[in-house]
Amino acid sequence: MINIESLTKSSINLIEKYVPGESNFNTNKKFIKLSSNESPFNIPHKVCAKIKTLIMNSNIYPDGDSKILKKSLSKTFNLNSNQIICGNGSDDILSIIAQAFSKESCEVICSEFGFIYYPIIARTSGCKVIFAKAEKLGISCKNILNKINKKTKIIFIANPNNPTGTIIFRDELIDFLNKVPKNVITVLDGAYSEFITDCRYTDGTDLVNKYPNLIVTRTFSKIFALAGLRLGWGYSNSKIIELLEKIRGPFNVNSIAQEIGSLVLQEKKFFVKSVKHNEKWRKILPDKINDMGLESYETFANFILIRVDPNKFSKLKIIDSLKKKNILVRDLSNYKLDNYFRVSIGSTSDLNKFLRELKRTLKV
């Protein structure tokens, strides 16, 4: 019998498989899914209308350079199209970055309570993962800086942070970037950046030309409601993008994703509706949850972090009870947040049902 583990990098044996938010794919029951931070809205019908035509042409390879999509992104966000790379979800871009800039035995810094995919791609590349301690559940720039040494190659930061919903504002981010050595790549994952209306925030795209070691990643999975099509993009200086383009998979973005992504960027009313809905509920939801005896926190994303006091309630019983009512939320034990769960900002009707059932569960 072959010892498969002996054939791999030792760092790969440290990887825990990524477990997504629970879904209802294997059942006929209709669930309210508040476990994966997806959009509560379907994309506009006129965008959907293009899909049939695109499917009929699926015998043809897609544009390997995603030119139309890059042009649309450039126009929408006022960016240089030559500084954009497109991917099969932003996780594709993150993996390409790890491949390009990490080496075996080097170190990659992630935040405690940060997105758990970062350690996976770091270890896949043979790196040692260094965790910087969080402060009040948020990313600590100071603690990250203290972890940098000669072996450090990449820093991964989600801003806003998943799963805690915390944020690093522009001034703190700039101060941090000024202190990061130029030979260390900083990856700023802005998966939830479109939800933010606070003028103190920057998604980082305006800082790329000032900081040659900065890469920004984004996704269509959240506010643009295209999670099922797997579409993401990255932005950096032209030299970094040229390097990433060399090693990305050929035809890594399918034709449907490219076209639908380009079209949904033009749907301004859809975008504004999504932002307003999220703004409303990110302010309402924590107060309503806190009133029930749980502890919820301010968020800058499209989800709410909830702490369960184990002396008052059982988190597992709450999650199980909600599931029996066909409501799925995200247990955060695999993030080492043992007393926490996360609920996505879904539709108004779904959230109202969630609140009703949560209240009933806590009274039992």
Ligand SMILES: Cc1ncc(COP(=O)(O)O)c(C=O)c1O
The other form holds:
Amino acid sequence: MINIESLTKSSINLIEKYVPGESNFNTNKKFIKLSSNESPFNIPHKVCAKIKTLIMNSNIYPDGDSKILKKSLSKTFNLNSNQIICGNGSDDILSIIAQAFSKESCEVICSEFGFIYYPIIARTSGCKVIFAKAEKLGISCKNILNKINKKTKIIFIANPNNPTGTIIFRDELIDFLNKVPKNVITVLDGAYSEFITDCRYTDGTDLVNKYPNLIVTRTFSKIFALAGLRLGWGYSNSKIIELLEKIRGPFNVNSIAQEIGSLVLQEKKFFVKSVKHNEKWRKILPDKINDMGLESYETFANFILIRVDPNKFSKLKIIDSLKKKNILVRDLSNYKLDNYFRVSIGSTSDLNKFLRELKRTLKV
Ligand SMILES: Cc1ncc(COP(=O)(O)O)c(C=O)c1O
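We have the form predicted alone; now please give the form predicted in complex with the named molecule.
The complete assembly is shown below, putting the previous chain first.
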């Protein structure tokens, strides 16, 4: 037997496999899935109607440059299409960035309680991962800045942050970007940015032309309800985008995702409905949870974080008894948030059922 571990970069051996939110793929039972921050809505019928023709034409490779999609994105978000890169989900873009900008034995900074995929891609690229302490469960710009040194290559920040739902507002972000050395690539992951209605927020696309080390990533998996199709994109200055385009897979976005993504961007009513639904529930859900004796926090995304006091309840029992009622939530133990779980903002009926069952579980 060969020792496989000796054949890889040593940092790769430190990687723990990404564990997605629990799903119901292996059963016929109908589950309420509140474990992966997906949209509770199906994409509009008008958009789905195109899929058959697209599948029929799948004998042909997709456009490697995703031109139609870039055009739609640039129109929708008022961006330059030569500053956009498209990917097979935003995790594809994140991984391309890590490949492009990290060197072995350099450092990548992530936040404590940050998105768990960042350490994976950093270590895959041979880097050491440095965790900056969070503050009140949120990302601390100050603690990140304190961790920067000559070896730092990339900083990954999700804004809002997954899994805590916290946010960094524009003023603080600009102050932070002013202090980050220009040779340190700063990635602002805006997977949940479309949900935000607070005018103090920016996803960073408007800052890209001012900060040459800034890359913004976005996804179609959340508000645009296309998690299963895998579609994401990145925005930066044209030099960085040119570099990333050289590294990506030749046909990294399939033709169905390109076309459906372009169409879903035109569905303004669907977008507004999704924002309104999220806005309503992100405001009322924490209070309802707190009334039951658990602890929940303000969120800026499409999920909420819940803390279980281990002296009062057992988190695992709660998760398990919800599962017995076919409701899946996300245990956050692998985020080192041992007493916490996360719940996506699902449909109204799914959330009402979740609240009913949660109440029943806590009373038993
Ligand atoms: C902060 C953050 N970034 C990126 C992703 C990956 O999204 P995608 O489906 O676009 O790969 C997720 C998924 O949950 C996420 O929470």
